[in-house]
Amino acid sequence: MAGIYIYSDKGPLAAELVGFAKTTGKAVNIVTFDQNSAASAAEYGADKVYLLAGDSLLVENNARAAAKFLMNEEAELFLVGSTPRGRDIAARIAGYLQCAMVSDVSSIVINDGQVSTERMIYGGAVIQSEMIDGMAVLTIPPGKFEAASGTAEIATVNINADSRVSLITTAPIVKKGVDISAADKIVCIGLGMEKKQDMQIAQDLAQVLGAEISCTRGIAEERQWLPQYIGISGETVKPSLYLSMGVSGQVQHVVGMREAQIIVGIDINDKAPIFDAADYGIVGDMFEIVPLLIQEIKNI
């Protein structure tokens, strides 16, 4: 069955990829490798969910069989969620299929069998456009498309897994804090906030807005005040509201939040790059402005 096939080990991201694929008018199918994932994927609005059932859940063991399945199905496009596991399986399948692959795509247009993509390179300083003829594998980060929903049929396809790699042990990484990539509203702090105790003002603003708190890379890695940061090497977010406090707005950070519906920047430097990205900019001392803003929100 020709059409678009999708894989992501993150459910919400799979639903986003289905949301895009359904706009093309082509058949939309999700590929999974275990029963639990298949059951969840059946609610993401695809036409069909294929459970590729083998003796292993390892990417290394299933990629060759998945590539053979896609070839037999005459897949036109394989969309993969850009996660560590997703990027791994995407590269392997593209290699087995000997087809084109484009990583971290931000825009896709399909016209007369050709796939046109855009992606940011050089830390977001340049947008690269590419055109592909024929089958292609694309990896896509979260926050690019609207998620779909709906019920799909699950079909089980038995595969022969490559058993040359075996799993010895696992050591999961425990992430602290909320999933900032799923937040609807975000208050973001930058290096303009010099003292950790000053974070209280950001927490007060987040509370009245019903927002989550995040930060720039410097706050997370240099000062280690928060576990997650927004940016090209951190989280990509697409909230309805992004409000920054003391964030200069360097391109590496803006890449991670530029898809926000409304961007508000507060900074004492009127030449800060954040104002080029912002829908609304407030020039001034955040410690004077934010308490006034909190009071006004409470009055509303």
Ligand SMILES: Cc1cc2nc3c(=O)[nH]c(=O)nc-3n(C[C@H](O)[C@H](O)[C@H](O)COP(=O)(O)OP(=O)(O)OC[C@H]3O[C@@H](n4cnc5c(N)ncnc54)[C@H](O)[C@@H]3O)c2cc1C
Contents of the next structure:
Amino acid sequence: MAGIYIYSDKGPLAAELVGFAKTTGKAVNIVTFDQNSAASAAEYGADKVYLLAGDSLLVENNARAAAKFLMNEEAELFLVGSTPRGRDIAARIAGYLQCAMVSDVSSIVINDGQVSTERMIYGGAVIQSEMIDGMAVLTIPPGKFEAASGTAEIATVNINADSRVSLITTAPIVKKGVDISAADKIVCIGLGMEKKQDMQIAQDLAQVLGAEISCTRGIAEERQWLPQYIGISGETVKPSLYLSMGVSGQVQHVVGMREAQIIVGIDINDKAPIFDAADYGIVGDMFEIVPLLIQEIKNI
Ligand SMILES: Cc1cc2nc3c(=O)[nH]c(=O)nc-3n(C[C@H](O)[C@H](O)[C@H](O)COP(=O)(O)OP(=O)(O)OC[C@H]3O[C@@H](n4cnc5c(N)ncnc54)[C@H](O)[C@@H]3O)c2cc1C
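Same protein, the form predicted in complex with the ligand this time rather than the form predicted alone?
Time for the whole complex; same chain goes first.
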């Protein structure tokens, strides 16, 4: 069946890609490789979920069969969640199909069979627009589209997986801290905060707001105060509220949070670029402003 095909090993991201695909009016199909993923994917609002059942769960072994399936179905576009596994299978499938591939796309427009995409390059300083004729494979990070929901039927298709790669062992990645990409409210600290003990003020604000704490790259990588940071090389977040303290708002940071519903920036420098991104800007010393803010929120 022609239409848009979707794969993501992260279920919520698959639902976001369905959310976009449904806006095109084309048939929307999800591809999965195991029964559990197929069962979850059946709730993401697609028209159909295909379980490509082979005897391997490895991307390396399934990509060729998946490419053949997409070709047989005359898929018009293959959208893949931009995760390590997603990027791996996307590249392999684009290679087998000998079609265009664009990675980490932030916007997609389909017009008369032509696909126009936008994505950030040069560390987020430039947005590159591309136009593709015919079949394309696109990888898309989380947080770009609203997730869809709804029930779909599951069709099982037997595939001949390669057996050239064997899995020897697996070990879980132990992720430190909360999953900041799923946080509804975020208090973000930047290098304007100089002493680690001052994080207490951010924690107090986060507590009254019911928010999680995150930071800029320097806080995480140089000072190692927190495990995860927001930005082009960190996490992409889409909270209802993002509030920064001592974050200058460089583009590499802002690209990771600019889709927050409400952005509040507190910075002592009235020329800080955070104020270009912010819905509400407070110019002043965070150590004076934040205690007042906490008190006001408590009064409410
Ligand atoms: C290839 C590349 C990728 C990168 N990726 C990322 C990324 O993913 N995420 C990321 O965050 N960065 C990233 N960076 C780094 C980025 O360019 C900036 O250097 C960084 O975001 C700045 O962090 P900051 O805002 O914490 O610090 P600064 O830019 O130093 O800003 C500190 C701010 O605090 C303010 N301030 C100081 N004292 C106070 C006070 N008492 N009260 C209120 N405000 C105060 C200052 O006025 C200033 O605006 C990347 C850089 C490169 C080159």
